[in-house]
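As structure tokens, one chain now follows by itself in the form predicted on its own.
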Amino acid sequence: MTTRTYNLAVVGYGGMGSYHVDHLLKSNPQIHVKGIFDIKQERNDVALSKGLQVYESLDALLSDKSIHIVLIATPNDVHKEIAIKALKAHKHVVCEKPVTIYARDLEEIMTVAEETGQVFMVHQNRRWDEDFLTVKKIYNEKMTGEIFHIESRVHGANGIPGDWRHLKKNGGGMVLDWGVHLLDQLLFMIHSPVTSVYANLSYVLGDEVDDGFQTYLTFANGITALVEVGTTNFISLPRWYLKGTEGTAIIEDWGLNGKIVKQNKDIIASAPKPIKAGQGLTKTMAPPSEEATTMVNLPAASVLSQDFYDNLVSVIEGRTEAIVKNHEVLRVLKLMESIFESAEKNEVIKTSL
């Protein structure tokens, strides 16, 4: 059977689009990088530079009939409006993150997808992370018992990065950058309804956008989360912390250092010794004995079935599913919203997402 070739076009041939041509095509055979478009003269002088087609405008893009598939890298705002016109011009459209500002205009997208039988996705690329898919395999296998609470965070000390970023109109903020991932991971891990949200929102460098957030979820299996995203901490936490009935578990960045510390069911253990702390004594905060536990390596990540790319050609030829369901990612962006929302508030916001 012969294998089909896709031609693909880049909007936005900034950090992410180059990325993606740079990196996370060159491993697809059967999709070809054959041009880009975007504003930034300077950007233009690269791609042709590399050998891609530059064009002059996005309609030009749209009107070559060559191209099969368009990715969109361009400031969040203007997604909704480039992904219906790339659709509605009959091109399969990959989208970055986050799709879109607001749930409604996902919604939209959704609907000129399905009207027009076009393949449209969301790179949700963090789903593919080791850390995120140790984790997982942590949870899915219950190697610490049951799960009852996880801590999910990123810290930077860095602000926020480039120019857009800053700015409200254009979709910037760190809720909506990189919260839209760890979200992500949780709710493709945990298969159970938010039901109630809170959040507050930092402002401490002084943009219009958040610098950064914590928000705490509840899940109606009884689940609870706290994410956090900083870029002005000179010294970071975890990456992950997860408390099991059985056990505790710890990744300590996305180099996989870490452990986990189980305890030893079927071992009576001698009773913890007081420890001095501080001005007092305390049996309660000391260390479990000895026997008490076991400390184990992490497991080996588990692996999805095909990376970003392969599925995507796999799904435009009707052959299976889509890791990144597009219901999927439109839950994420309702929960986004309510963490704005609680912040705004300050409040808790009952949900049943």
Given for the second form:
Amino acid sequence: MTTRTYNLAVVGYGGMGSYHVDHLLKSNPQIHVKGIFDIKQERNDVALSKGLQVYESLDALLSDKSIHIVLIATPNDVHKEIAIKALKAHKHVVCEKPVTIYARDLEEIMTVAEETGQVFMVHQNRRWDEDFLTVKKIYNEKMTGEIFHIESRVHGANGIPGDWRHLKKNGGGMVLDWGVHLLDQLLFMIHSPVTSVYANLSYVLGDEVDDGFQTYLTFANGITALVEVGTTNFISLPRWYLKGTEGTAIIEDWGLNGKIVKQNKDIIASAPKPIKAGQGLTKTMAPPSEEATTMVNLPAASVLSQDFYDNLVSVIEGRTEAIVKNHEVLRVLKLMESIFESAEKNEVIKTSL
Ligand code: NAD
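Having seen the form predicted on its own, could you give me the form predicted together with nicotinamide-adenine-dinucleotide (NAD)?
What follows is the entire complex, opening with the chain shown before.
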């Protein structure tokens, strides 16, 4: 069987655009990176030094009939306009996250993708993160019993990076930047509607956009989740904390340090001994007796069937379904809109997402 090769061009050759070219696309033998379009001359110079073709305009790129796939890695506010133009020029499109700032804009893109018959896929790459896939395995295999509460956090101490991420008009802020990943992971794993959302956003750095947030979600199946992003955390809390009916799991960091502590269900353990806690005595908060629990190592992460670009090629060739489906991405955008609404009104928002 002969395999077909696809030419790809990048629109927005900054940090993430060049990461796709230098890392993510390197291992895919079916995709050839042909060229780029960027509004900054210095980025064009870098592209030329790497042997890439530099287009003088988006229209010039889109009128190149040899380009089959367009990757959009510009600031968030221009994703929609570029995506629609590219789809109408009969290109398949990969778009960076957050795909758009508002759900209705993704709906417009989805309509054009359907009308033109081109593939449109959003790069929700953190579905492939090992820490998340470890959590997914613990969740699916009920390694801590039925999970009833999940905490997912990312903490940094470097403020909001770069230039456009500070600005509302470009779709800056941490809900859109990191929230989109953490929420996408949860909705990809928990197959139950979100019934309520409460959120608060932080503005400690004085930017016009949020520099972090906390949101509390309730799912119809009873699971609750706390999702938190911080950029002024000089001490980080663990990346994941999972509470199940038969155990607790913790994943400290992306290096997969962590553990599971499971209840020994078949042992009648002796009552915990009261401990002195501060100026008081407690049995409730005392550690469980030694025979009551067992510590186990984190499991090896589950795996997704294909990597992002392998999946893209097989979707283009009609061989498989997209791992990142547009209706799932749309659900995350709607959830982020509820987060903004909750924070603005300081109210719990009832949802059926
Ligand atoms: P960046 O500022 O480093 O790069 C953006 C580039 O786009 C710049 O070179 C800029 O000159 C160019 N640009 C701006 N407007 C343009 C336009 N209209 N046409 C063509 N080029 C234009 O930003 P970044 O960090 O690379 O982020 C780009 C996108 O990638 C954002 O949507 C961001 O959220 C996403 N991103 C995703 C991940 C991930 O893990 N999936 C990580 C980082 C960034």
